[in-house]
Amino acid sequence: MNTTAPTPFAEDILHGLKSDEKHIPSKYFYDDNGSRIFMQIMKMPEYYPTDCEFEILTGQSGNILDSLNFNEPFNIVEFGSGDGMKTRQMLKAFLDRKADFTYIPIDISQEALNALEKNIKTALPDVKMKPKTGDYFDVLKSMADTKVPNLFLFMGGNIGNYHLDEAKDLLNKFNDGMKKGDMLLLGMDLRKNPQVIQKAYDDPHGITKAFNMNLLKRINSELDADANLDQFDFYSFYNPENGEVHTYLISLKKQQIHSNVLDTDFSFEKDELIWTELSKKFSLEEINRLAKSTGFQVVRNFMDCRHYFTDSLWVK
């Protein structure tokens, strides 16, 4: 077996493979070669959350603005901030408002936030920025002392990517590391017509399906393992009655897979699933729910023309 310490990712495998019901931690869809699949998953034309919360951020902005009732310097903090393009809508408005701001992105990862302070930089050159590295709430704790006002930003519907418990969870510690007046606005997908929710995340193109495969190749690549993909398929199921998706890998046959690495076989069964990722849908009522149980307050939801998507507006 290699010596070497194991890296979460081997870590989660084993642990996931090696489960009653396997599953694998949808984080890991987002190496280099799965992140290029997800941006052309944003531009299917069946997967709407991408250009619904773009539209909102490019349209509604100077409403979100009014909304905030910030009479002085703020912050504006983002969880997660990918590479910016949506937010980018939103800062601009905020600029020709004349609104001072500033912006303060966090990610783990050094290299996204310097591709995302470059392409803010290059789209607006007047924009206030301190990026910090490091875990959401450990840069949370080292901001708890400012007196300035902040609007916190989780966008994209991740939200919905975490079980009941476990998003409240993240937004009560959202919560504590915040200020009375302090605001979150939370991307949140929600409850529409199963057809168009289905079409999104098992879209005809195959690249959905793609997307998943891709777990399976990480699994060969950084654990040495045998994974014969054409002996695997995809499934994506919508269960309207709790506005949640679930989707699956799906092992064909009985059979094995060998990792070197990790020195072990993960044993399968014919149709045996592997779960992959969950999505959940949100109605108003649930939403009212949820920042009620988590110390917040829903100021008001900002929706798209066909109201499948909201950046919902809380206040602590």
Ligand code: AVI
Second form
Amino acid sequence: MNTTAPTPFAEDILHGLKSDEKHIPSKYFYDDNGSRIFMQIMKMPEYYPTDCEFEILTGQSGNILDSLNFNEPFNIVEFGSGDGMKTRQMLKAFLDRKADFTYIPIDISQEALNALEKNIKTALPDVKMKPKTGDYFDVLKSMADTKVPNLFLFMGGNIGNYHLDEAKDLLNKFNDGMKKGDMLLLGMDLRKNPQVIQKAYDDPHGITKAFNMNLLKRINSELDADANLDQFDFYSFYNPENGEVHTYLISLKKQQIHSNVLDTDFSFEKDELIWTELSKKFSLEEINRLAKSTGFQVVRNFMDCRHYFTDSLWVK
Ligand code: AVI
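Alongside the form predicted alone that was just displayed, please also present the structure of the form predicted together with N,N-dimethyl-L-histidine (AVI).
Every chain and every other molecule in the complex is listed next, the one we just looked at coming first.
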């Protein structure tokens, strides 16, 4: 067996599929094809988080601005800005209220940032923008001695895809890079009727299944492997007792996948699972605890009218 794995993806697949409890980190969903499938997920009527956050930012950005006790000017620093559609609602509301701010989206992809900059410049030509390419924490470090206050954004509910220890680690690192008085607006999906959550992650259109199957496609194309997609299925389960959605691929028979790149076989029993994602739903009490344990205080929760989702405003 070739033990020197050539890429982080190869390394993580090797580790994850050789483990007793097989797993693949959910960050590998988002290659070009997976990102396109995720856009389709966001458009499904069953997938409520996107609409909820859009509603919050469209209706309550004025209140968000009022809750920042900043002396202007200030920066709005966004981690993982995507296409900026939702954030645009907030920037527009801030501009309408004559707030003096600079928008600093951070993304690892220069291409994504270029597209975002074009979108924002077209829709809101008066926004001052300083996009930064790179790793979140490198950019945070480079901003350590900015004098103006910062509002950091980590939206879309992405924090729910981190295991609790990783989420705490990430928030602690954000906190380390912030000044006292800087604020963080964190999108978090809330606990609710389990049936609503179950439908959002096990949709009747098969889009979430395709999102998961794309992991096998990546293994085939990037690791020169021979997984037969017909021999795998998808399973999604929401546990209302701990607020966790877990999604899995299921091996439909005893089988092996061979990878030429890794020069190894992966063995599966019939009905064996590969855990592909955690999507955590929070109670307001859990949000308070998480904020406290990572050096923040919750200022206010901005929720949609159904109380499905919150943009939770925290201060350091
Ligand atoms: C990106 N993230 C917040 C999504 C979520 O809801 O956990 C990813 C997702 N997985 C399946 N559907 C959507």
